[in-house]
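One chain comes next, on its own, written as structure tokens: the form predicted on its own.
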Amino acid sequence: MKYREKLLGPGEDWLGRYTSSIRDDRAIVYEVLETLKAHVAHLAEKGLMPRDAAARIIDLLDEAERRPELVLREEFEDVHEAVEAYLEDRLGSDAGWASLGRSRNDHVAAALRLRARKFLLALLGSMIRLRETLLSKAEQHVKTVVPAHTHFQPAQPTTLAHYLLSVEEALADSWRHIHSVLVEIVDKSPLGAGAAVGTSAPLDRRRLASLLGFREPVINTLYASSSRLFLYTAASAAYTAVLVLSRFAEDMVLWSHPSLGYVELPPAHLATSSLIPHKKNPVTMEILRARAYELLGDLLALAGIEAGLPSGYSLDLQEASRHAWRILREAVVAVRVAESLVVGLRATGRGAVEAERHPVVSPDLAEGLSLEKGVPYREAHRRVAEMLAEGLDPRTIAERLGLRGPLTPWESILSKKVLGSPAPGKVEEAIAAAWERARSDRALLAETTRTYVKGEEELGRLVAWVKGGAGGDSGDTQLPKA
């Protein structure tokens, strides 16, 4: 079964090759049973086909779902067609009720849905774990010393804990901004709108969006079946994740040089040269480092198929989801591997060894000629940077000034009062309220979730409905309770 033929004739095998979307249809063949399964349920539910053959093609989508080689066969057009022609062969005619009221639009659309829809649950699950295990280090180095940088260069002293609560915060945000495309974009069912303009056939909506776990439909069909705006949200957000890993890892490949070493990375994530043999590379941050940069060509050309495109479908949509699925599977994979560098991740002590090496707590000085002194600050800047210049330690200058301090990296990070500072009470109060957000959130997470097992629970009532009338009396019309 081919669509074209009998409009077009056959057409030339390798020509077919090129523009088949099969082999990416691998991804979501799956989503594509399923979803196929929820619309045949809900037109036997609805009185629109025979019951008895609607369980008979959930059979046999069972049976694909068991053994998906079935229906990906390269000689078809996309996985949709090969679906059609598996059932036609097994079932002959009745197979073709399965067709009445849907399109490849809308069911490729709310296969693509589902499928990112586990992606991001994937992708948020192990965020909290890493955000939990950025929390358990941070505890342990509440006076770990490090240099803060700006430009790269020693600006003022910090500690290891008041760093990693830096990363976690911004995964905390990343977090949010993804569950919100979750549950605000991805999870809207495109079901019943056809090709462009919906169905004759009495589809309800709504109840094939319950049907699979939808929050709710996307209203206009147009827009339902021909945009891939939701993938290209999906992955854009999971790539905010990415962002800050890819920062993360830039730092860990600086910090663990021996000429800073502030930290030791895990073994595990290091390898060695074929050439030198003392060489430890920090082979899974360069690798994290470099995908960053490549994902961000998947996002470009999902942005730009989308762009280029008129209103309605084209098959440029369906070269769309492979960049997609590249950006969240790579996505749950760095967070996964910075989860595990973190766990291992060891500070050496040097960070404060390099933090008295640099007049680190030249600001505090600055500061404190001010609101000792009463100095405007610009001028007690000016001040303390001409001392620095004639080649004169932090303590001297304090001396000269008169003033009291901070002398040293650790009396800066305790002058520090403002919320979020290194100071080990605001670090303390900031890494209990980080932890009372990751809670929050891994709740929120499995309160999603339970939505979704809902909707799983629901196909599964109205299936067992279909099977339980399949050779029986067609007349028996009462349906499952939701």
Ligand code: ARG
Given for the second form:
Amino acid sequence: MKYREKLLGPGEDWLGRYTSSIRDDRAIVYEVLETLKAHVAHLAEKGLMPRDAAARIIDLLDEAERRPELVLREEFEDVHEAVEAYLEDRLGSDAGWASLGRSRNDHVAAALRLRARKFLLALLGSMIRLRETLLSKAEQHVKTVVPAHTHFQPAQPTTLAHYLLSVEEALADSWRHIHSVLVEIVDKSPLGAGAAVGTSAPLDRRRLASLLGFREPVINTLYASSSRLFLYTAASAAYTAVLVLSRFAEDMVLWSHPSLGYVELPPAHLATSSLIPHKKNPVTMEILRARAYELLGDLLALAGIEAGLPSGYSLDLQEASRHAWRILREAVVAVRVAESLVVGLRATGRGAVEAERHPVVSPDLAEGLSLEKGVPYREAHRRVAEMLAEGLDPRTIAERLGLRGPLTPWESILSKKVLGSPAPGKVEEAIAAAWERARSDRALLAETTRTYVKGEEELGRLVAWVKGGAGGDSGDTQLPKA
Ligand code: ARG
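Since the one above is the form predicted on its own, can you give the form predicted in complex with the ligand too?
Next comes the full complex, and the chain you just saw is listed first.
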């Protein structure tokens, strides 16, 4: 069965291929089949279709889940059409019950949401592992001095631990953002929305939602059937992790450069030059950095597809998903690459040497002049800057100002008083709090996953009832508890 042939006659193959989504549908075939299974089981439980027909349809959907090639056939417009044809070939007109009260528009949106949910769960899981790896590494480098840069100039001394914690906290924010997008926006069911305005079949949209483990329905049927805002939101949330990691990648490229050399990257992340014997190129970080820009193109494409559409479904929406999958998949890859790098990251000791070469304690001397001698900071800043311009070193400046120090990068670090600064006590506090945050995020993720498993179990019970009732007449068997 092909939708168009009955109404428009045979088309042209090449134009059919132009508009078909069957290749992109590979990514959602399992979710499309599960969605249809929930729909058919619900029709049966509502007494809207014969239960034995529902049982036979569900058996065939199970078979297609095991052998997706049965419904990924290139000659079809999309997987939905291919599934219908597959069912009709085997069941004849009884297969047509599966189409009552649904449209491809609400069903593809459901499948995309299910797929996005899995991607986001995988991303959240891998981000927690990366955060824990950063924390373990930070614990080893509470005393490893490196210059902190502003404007990429050596600015003030910090520690490798403090730097790693900055990356971890950014990832923790990104994690919260992604998790809330997952729970609040992605995790809603469009099922029952039909093509645009719902259906006259008395479906229970809340029941349909919970059969697929969705938290609640998208209320408005027009919005539910015709928007990819959830996909854009999921992808842009995931992209925040890519943003954090692309800046990290840039730091790693620079910090491992022989002229700075604060760190050494693990050998598996380096490549050699075919011509220059001494080269060790930081290639994984280069690729990560480049992909971040590439994915920005995908994000722009996703937004662009949504931006110009009139309300209601248009086939433009079909083009959205591949961009979202690329972003979600690459975000997971970037997290794993970064984690592997952090595990093998080594400090060389040159960060401390580099910090010594620059008068990085100058702000501490100016602050000392204010705090200990009561000189307004603007004036203190000017006096230290003038002495630096005369070519004086920090020790001489401190002597002339009557200050004891700090004279070295490490003394500067020890002098920091505020929350979140690199002073070892502050860093240790921050590490402890970050472990606690990672632990509670892990628990939250486990709980989120459990609600999806509950949905699967609920559908499993309903399907068992449908199948158990096959052959008997509907209505006489106890329905499973909703
Ligand atoms: N394959 C489409 C998609 O992925 C769903 C089909 C909607 N087609 C239609 N003519 N309403 O968005």
